[in-house]
Structure formats: structure tokens, C-alpha cells
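In C-alpha cells, the next block holds one chain alone, the form predicted alone.
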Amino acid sequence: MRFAGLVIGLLAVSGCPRPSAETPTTVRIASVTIDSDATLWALGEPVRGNVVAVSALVDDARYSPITNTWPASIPRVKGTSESLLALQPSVVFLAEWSDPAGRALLEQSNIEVVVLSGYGGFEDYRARVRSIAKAVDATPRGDAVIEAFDVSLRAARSNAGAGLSIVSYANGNVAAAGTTFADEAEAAGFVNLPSREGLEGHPGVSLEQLVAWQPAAIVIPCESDCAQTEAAFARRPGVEATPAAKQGRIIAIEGPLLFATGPRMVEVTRALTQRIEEAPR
């Protein structure tokens, strides 16, 4: 008994591992938004290795700019599905428009829920990266992702638009002040016409109003044959009489890129610059 007591005493002072209950656990990360899917991938291998689920739409080319990026072995899940809860995540990333009841269910399961908000431009993207990186204990990596974005943005900035008016028009809505497109267009030297008109967000605007504005450039989404989409839009009644149509400045950009909220926003600025440089004045 004295020997056993001596062994226990030696173990207590020798720095041997404490009981497993006090050993730090690995963060188990689940993402149910395309935005967080992309940022978690950008944070690098140490973070990727802790991801137990990504969003159900991550490989849908209609919405996602990072299709076929995450390995097929990583489950694709929806917000509050049983399959998500079965993975026992310790932190889940949701968007601000996610179902409140679903969010409450996750929180009741003692899961940390990070609600990502603000999708209005470059600074909102930086803020979301910081939030995601902090939640997974990867702040330095998040800072590096932001710096890489800013380097790309500085390289893409131009005065190609030279103050020309521009409108992004999709499904009867325009991208006004406080949107990603407003920042993208400004970075290429354009004046975002809906912003100038005092509009905010993505308000509905009739085709007649669009024509009445007489924009110098019109940006529209496309799926596959973007050149054909441009030509068809330029022939629409009223549109054909706008400076945009007359000067070859109907610019079709693939939907997942045009509506991207992450680092690919810089690609939109580059595309606008390239097209305006190619179009006649």
C-alpha cells in the first residue's frame, strides 16, 4: 500500500496528462451557407480537417462559385436536419436569413451558432471572414485571407469606367447602394446609377424605368452562352435605344460569379474593366 501511494504521488508531480475530461476537444465545424463553405476552405488545411459538414448547395453551379472543391467525403447538409445533428458539430455557421426555429434547435443542443450577417460589399466580406476565423480559432489565417483579398482588389482597381453610368439588372431588380455590385462597379471606375438615384439594396425596377435612365452600361446574369444572352437582351424593345446597347456595353456575367459575396467579387471588377476596354466609346 505504501508503494502504491508513492507511485500515485510521483505521478501527481511528474506532469503526466490530466484526466481526459480536461483535455481540449477538437472543434467540429459545420457550414450550411455557401459563403462559410468558401471561407472555411480558404482558411487552409488545419481548419478544413475539422469540418464535418458543408452546405447542401456547395456543388450547385447555379449558386455556388466553389463547386467540386470540398471532397465528396464531407457530408452535404441542410440547416437543421437530423443528419446535421447526428454529426455532433460544436459550431455551426448560419446566414442571417436562416430559419429562427432551426437556429433555436441547434442552440438547445448546446451547439455554438454563428450567424453571418452583412452581404453589402467589400467591408462586409472582411467582417464575415473575421467572424468565421475567430469562431474556429484561426484569426491569423483569417487576417491572411483578408490581406490576399485586398492585394487582389488593389491590383484590379481601375478607372476604366471613367464615370460612365452602369446598372446591374436581374429578374426585375437592380443592385443599388449597399450591395456587392455597387462596390465592384466603383472599383472599376463606374457610377452605379441606382445608387446615384438614391436607391438602396435590390429594389424592383421596371424595364421601362431602366430604359428611361439611359445607362451607359447594363450588366445582366447569364447561364452558359453569355454572348447570346447579351445579344438577346440588347434587342429588347427600348433597350436597343440605350447607350449601353448602341455601344456594345450589355455585359453578361455568369450568375454564380455576378452574385458572389466572397473573394470572387474582385473577378467582377476585372470583368467590367476588361469589357469596357474592349467596347467602343
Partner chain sequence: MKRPSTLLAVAVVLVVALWCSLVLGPGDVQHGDVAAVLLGREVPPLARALVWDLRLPRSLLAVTIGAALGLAGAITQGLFRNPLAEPGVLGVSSGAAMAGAIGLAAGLDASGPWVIAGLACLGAIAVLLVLMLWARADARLSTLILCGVALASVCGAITTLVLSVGIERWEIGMKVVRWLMGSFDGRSWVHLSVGATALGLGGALAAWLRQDLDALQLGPATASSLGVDLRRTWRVGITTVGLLAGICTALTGVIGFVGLVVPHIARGLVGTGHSRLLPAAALIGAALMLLVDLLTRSVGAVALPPGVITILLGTPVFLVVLSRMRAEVA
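Could you switch over to the form predicted together with the partner chain, since the one displayed so far is the form predicted alone?
Lone chain follows.
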């Protein structure tokens, strides 16, 4: 039944019958987001074999969790360019922020476009995996990927935070309710302070407000010199008066990991737990 529904859906989207869509050789998948690159790989064969393009950043270690995984023979594409059309994909994965004009171009060419949206936390990730798996007709495999994520999440869950308040502060913005960090911090037993203050998304907050909140832990992004970044942040005005600074709980996490929206979110929970267990109470 589900399969029939998918076919009807595909026909509805593409607007014309595609009799060969059922055979694997004619399904041509193009992915232009790192998130779908990783999920498509995780779905295994035969999905991997139908992928004709992955995103240009897939081998960039700063953002991608699966560098040097996709064979070099598969083209890397940027956005919804002409080069993408030339690969004649039957289904394309875009992000909600992808260029709308390019998206319209693809839709006009009778290509199924799947727009991935919602990058807020664990449930958003599960929903994205589900929608990708469904679009490539691999729903059971998608469920397996989600199950694997949940297993690792269950293993990483801890009460290390013990109800301590925590703030993630990057470039003057905090991660409030509905963000990956809110889920990651709560999984490690923390209370995400901006969420508690009723904020949502990534609002800009003054350093003065941050200090006035008196967080017990502060998480900041770093590039490579994370210890140095932590020390530099502790020297910023007023920060030394926070419990976080006094207790050595200014925690720098590498930017790509801290901002990850896929399975690596679990690693943030693990890193937070590890830091609290190492640091003296």
C-alpha cells in the first residue's frame, strides 16, 4: 500500500507517467546537501548505487561527517546548477534554504524535488531520514538508520549535567528552544538556559545578558585551538564572574561538530558528558 502511494505521489509530482521508475537502473538520485549525502550513504545498497551526484562539500572535513566516503567517480555538484541538470537526475534533495529559482527549474524539468526542512534537533533529524528514505523507496532501511541513531543516543544519554544550567554562545547568538544544542544539552542532563528563559531559535544576546544569567556552563565553538579559545573567552569582560568560568565549565567544541545536524549530534552529548565528568565539581 505504501509503495502504491509513493508511486501515485511520484506521478503527481512529476506530472507525467514514468513507467521505468520501478527499475533501479533508471532511478537517478542527486544530493546537494551534506545532510542528504550522509543519509543516502547510511541507507546502503541499492540506494548508494543510484546516486549520481553528491554535494561539493561532502569531502570537506569541517562540515561533512563522511569525508572520502563517496567514490571519487561520483560528481560533486554545487547548488542547482546546469551541471546538475546535465546528470539527468530523477530525484533531487535540496535544503529549505536552496535557491528557489534553481528549484523551480528542476521542477519544470519534471524532476522530483525533495526539500529537506527542519534542522532543529533529534526529532527533526529522524523526520529528515524518514523523508529521504521514503523518496528513494527505502523506508525500512531508513527506519534502521533511525534505530541505529537512537541506540547510540541511548548509550550517550547521561545525567552528567545534573540539572546545571548551560548556554551555547556563538558569534553573539545563543541556541534556545528548538535547536540541536537544546536537545544535545538536555540529553547530557543539562537545563538549556535560553530555552528556560522562553527564547526560541538562535536569538542574538548581549554578553551582559549572558553574564547576568549566571550560567553554570558555557559552550562556545572553536576552530582548532580549542583550549586557547576557552581561555580567551574566559578573559572576555564579565565572564570570569560566571559560575561557568569559576568551575572551569567553559567548553569549546569544534564548530562543525557543534553545528552538526545529523548523527554527530550524539557526539556533542558525549563531549559535554565527558567534560563534566573530567572537570572537578
